[in-house]
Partner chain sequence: MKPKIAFFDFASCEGCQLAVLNCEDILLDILELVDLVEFREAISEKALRYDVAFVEGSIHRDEDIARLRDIRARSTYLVALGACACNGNVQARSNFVAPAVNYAEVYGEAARNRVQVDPEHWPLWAHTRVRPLDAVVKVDAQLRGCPMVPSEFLHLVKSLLKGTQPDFPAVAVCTECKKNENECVFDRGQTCMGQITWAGCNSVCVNNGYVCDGCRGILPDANLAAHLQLLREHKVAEADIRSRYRLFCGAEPIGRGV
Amino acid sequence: MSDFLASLTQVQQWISSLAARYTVFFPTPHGEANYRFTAIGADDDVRFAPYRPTITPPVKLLVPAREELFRFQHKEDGDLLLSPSVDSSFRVIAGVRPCDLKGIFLMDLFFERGVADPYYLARRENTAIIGYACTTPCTDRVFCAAVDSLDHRQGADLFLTPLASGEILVEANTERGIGLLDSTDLPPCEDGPARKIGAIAARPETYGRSFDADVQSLSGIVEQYWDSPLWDKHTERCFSCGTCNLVCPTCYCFDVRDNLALDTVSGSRTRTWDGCMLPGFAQVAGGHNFRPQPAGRQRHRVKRKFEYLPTKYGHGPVCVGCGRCGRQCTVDIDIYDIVHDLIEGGKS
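Isolated chain model, in the form predicted on its own, this chain only:
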């Protein structure tokens, strides 16, 4: 809609001013080597670099680890009183990198298609997103370019691109984004598209890890493999702890439980994160488990990311190439290595 130019100092001061007015989440250091999206104050430091992927992606702010869906109470006259727990508070998530922006875009599809999820959609509707372009790979784990995430912009109200001049190109993509700039006096940028092309051209020619196959062919390659020793190879040291699911920007499975207070015949219904790599995930009433072995669970996980959901939604791989699963895995199992081996197996 509109492009503006700003200095880094202006952008930092602007985000701090937003934190004085709204709840603003921004990637901040956690421990010696990690980052997390945390709520910042107006006096907190706002630094875009150095950066590495946060432990959990920003989309998890829209899908809490534990979420109350509603409260219920049986009244004395026999009626049941239900009180939905929909969160419609406004928030800003700033400093969202393209891979995580694509993760949010995909989660929007998952939660709005079919039976729409009012809890996620209420949070999403009341969340403004400020994206930030990557100019160099943030870690040696990333393969965002290989899965078409590096240049993702859709879903950001505002998008910031650092330029070689030291300035920052500010793209306002929505009316809400323009509204967030109302406290600034940034000069318009007439050649914004050209400057953006220049910033993209200045990136390293080889950006992160790559596959020896184009992104359009990945779904077809993964589809070929069902009974393959590769699934056992990549799970022989797996603890089935589910960490890969918990840090993934596009994992959204959950379990639902009722919490009862029997003395008052009341309680609440909550949902919590669940994951397909956990041993009991595919267990049903009666005790049967459809995927009792880690290899079967790993196959399901990879096929969902690279075959099932890409076929259903038509937006390419559902893995965004952030590298979190491999980085957080206790035994260094990396979905990139699995897909790489599938590609190489197809050549033999």
The other form holds:
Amino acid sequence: MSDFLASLTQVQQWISSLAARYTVFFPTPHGEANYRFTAIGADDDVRFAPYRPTITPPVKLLVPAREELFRFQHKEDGDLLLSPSVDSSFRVIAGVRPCDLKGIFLMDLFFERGVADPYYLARRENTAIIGYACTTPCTDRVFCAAVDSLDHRQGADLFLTPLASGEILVEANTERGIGLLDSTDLPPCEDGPARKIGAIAARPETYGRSFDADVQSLSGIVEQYWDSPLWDKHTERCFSCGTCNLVCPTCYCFDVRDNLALDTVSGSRTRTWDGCMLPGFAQVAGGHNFRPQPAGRQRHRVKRKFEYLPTKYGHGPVCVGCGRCGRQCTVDIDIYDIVHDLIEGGKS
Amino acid sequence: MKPKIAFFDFASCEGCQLAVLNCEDILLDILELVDLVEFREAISEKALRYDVAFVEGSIHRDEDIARLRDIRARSTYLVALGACACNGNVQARSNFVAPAVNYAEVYGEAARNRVQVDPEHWPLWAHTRVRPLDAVVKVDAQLRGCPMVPSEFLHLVKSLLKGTQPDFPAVAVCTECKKNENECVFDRGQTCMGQITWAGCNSVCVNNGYVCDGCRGILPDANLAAHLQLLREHKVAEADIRSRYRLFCGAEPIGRGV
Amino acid sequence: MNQGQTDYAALAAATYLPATAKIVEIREMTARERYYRLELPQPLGHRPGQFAMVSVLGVGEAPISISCGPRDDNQLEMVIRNVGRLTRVIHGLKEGDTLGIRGPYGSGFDLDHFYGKDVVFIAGGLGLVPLRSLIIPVMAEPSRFGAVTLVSGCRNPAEELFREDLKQWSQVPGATVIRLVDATENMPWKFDVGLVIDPLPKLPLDPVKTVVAMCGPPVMYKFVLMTLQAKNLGPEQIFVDLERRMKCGVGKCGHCQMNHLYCCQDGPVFQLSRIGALKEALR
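Pass me the form predicted together with the partner chain as well; I've looked at the form predicted on its own already.
The complete assembly is shown below, putting the previous chain first.
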């Protein structure tokens, strides 16, 4: 739509100023070695430091760990009151990396297609996203380039690209994005596209980890494996804790639970994050578990990211290469290693 | 009719019953719904039968066994209340020490000698083995943790009032910890039992800067071999690993080295 | 994104809020199963083989098969086994109490696949419950179908469901009903003893004009399908009705996924040709 130029300081001050008007989430240092998307205050220091991927991805602000679907109340006259709990409050998520932007783009597909999910869509519609391009790999775990997410831009209202000159190229892709810039008077940039190409060319040639296979071929490679010792190899140490699911930008499975108030006539129905690596995920009430073994669950997880959902939605791997699952697994089970092994195994 | 509920305790600090009393904001609402007939911490009234018996504490002596069996026989639904009742808790560490040695440690060498010759002290020898309730009687539900978690207590009470079982998913503390977006304790250079420990505590210890020590007991399908290997890889000494596994779970297979 | 166009609260209400159904009749069927007839605010308009999400507010929600044939009124029949947290509470309800209902969901059976064909129903245990929603319309108009055979098996005589229906269907012209138990367990039983697979080899099945609809526990499928294959029935002639864990019914929660398919949306009724090659479908 339109491009502008800004200094890093200008951008950082502008995001702080947005926090005075809106709820703004930004990656904030947490603990000793981590970041979290946290609601910032207008006085907070906003710094686009190179950061590790946040513990959970920003898309989880659109599908919170626990969200109310509706409330109910049985009235004394026998009537039942039901009220849906849709959250349409406006918010800004700033500092979203391309991998996480692609995660949001994919989640948009999952929740829009078929039976539309009102809870996700209401939040999404009322969320402005400010993306931020990566110039160097943020950790040695990433493989974003190998799964085509490093240059993902779609879904951001504004996208910021750091240039070699030290300036920031500000791309406004939506009217809402332009609206967020209304408090600034940034000069327009006439040669935005050329500068973007320059910024991409300035990146390291090998960006993060790579696969010895085209991104288009991954689905076909993963499809070849069913009964394979590789699934066992990569679950031997698995605790079935579901961390890999819970920190994944494209995992959206949920459980539904009811909460009854102590008056025993009112309460709510909520949904919470679930994960296909958890032992009871595919177990029916009668006790039969359709995926009783961790290896079968691992296979499902990997195939879902690289075979099932890519086939269903047609947008390539549903793994964005952020490296969260591998880094946060206490026993180092890394989806990159699994797919790497599948590719290698297919060659022999 | 309101269900008759009762509280009993064995070897414990009675902290879980206190935790129930500490649900001050909702305790009166609960008492509207149930008929509390036995609760040493608060009232004294005896009944012959109980709809729900909450039993705190671990089982040590023969007379404990007899008393627990009696409670079981008089109760429709029996709940193990807290870590002592569910997995033995810290006192189960004494399973690995001869009683006389224990006695000497606490009361001195002279006491050890006396306990070995004075028949008056012999009953102290009789505490042979610390066990959770389910090693002795059938347990219908477990409210895990040291102390038990008020929200789980409430969920159990509401479920029973609705005429059904509570639902305590068999997932690890890590699962809740990630939902809370905590920094993993391994990123802080520490180690943790969260991978193999029953969730339900909302990862309260990690939320508050500590690590999980497994007070809620070990998950039924926990990958114990992987956990042992993990602690070794993080250079935890063998003796420390054993001590860690026995801290709350001395009465469980992991604590016994099984 | 379609900004500002959608009333999401209304969409949420339409997607996730249950309607209130009144329990108008309860019948004890076996020690574990009860029959429920429900009255809804308006007709559900279901096809055979579809299911509904049934809930008790404050306890939970679960997928339950619809057991009656398609109907224009606002009545609905279900059979509920006391097997989990929710169904235990439902078994404690009385006539006049209410349940929450969302649906109908799933693909269901398409009667067009069955008209003019010899129809074989194979029901194992609780499988008779969803299959009944197809058996009823077939038995109601036998002239529109060829020979109709129902093989219905359960563990023991006490566990047999819909005995009156089975008796009635056996009197429908052109219909054969084979009733089996795995073992009589010393109970009176005047029908056959064996597994549902046992009578299949002897059935005269026309490989061209036979269509099979089956539902049962996961262990049943493999052997029954082998037998049908040996009778030269092709995978487009066989329809299976599968069970999976479901929390939403609308293809979002992920629990019912088997390979790339969602059981709640793509199924629970599948033509075998669609899932025969799927590793996770029939195990």
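Positions refer to the first chain, counted from 1. By rigid core we mean the largest C-alpha set that fits within 1.5 Å across both forms. This is a predicted model, so every value here is computed, not measured.
Superposition of the core reveals a Cα shift of 2 Å or more for A261 between the two forms.
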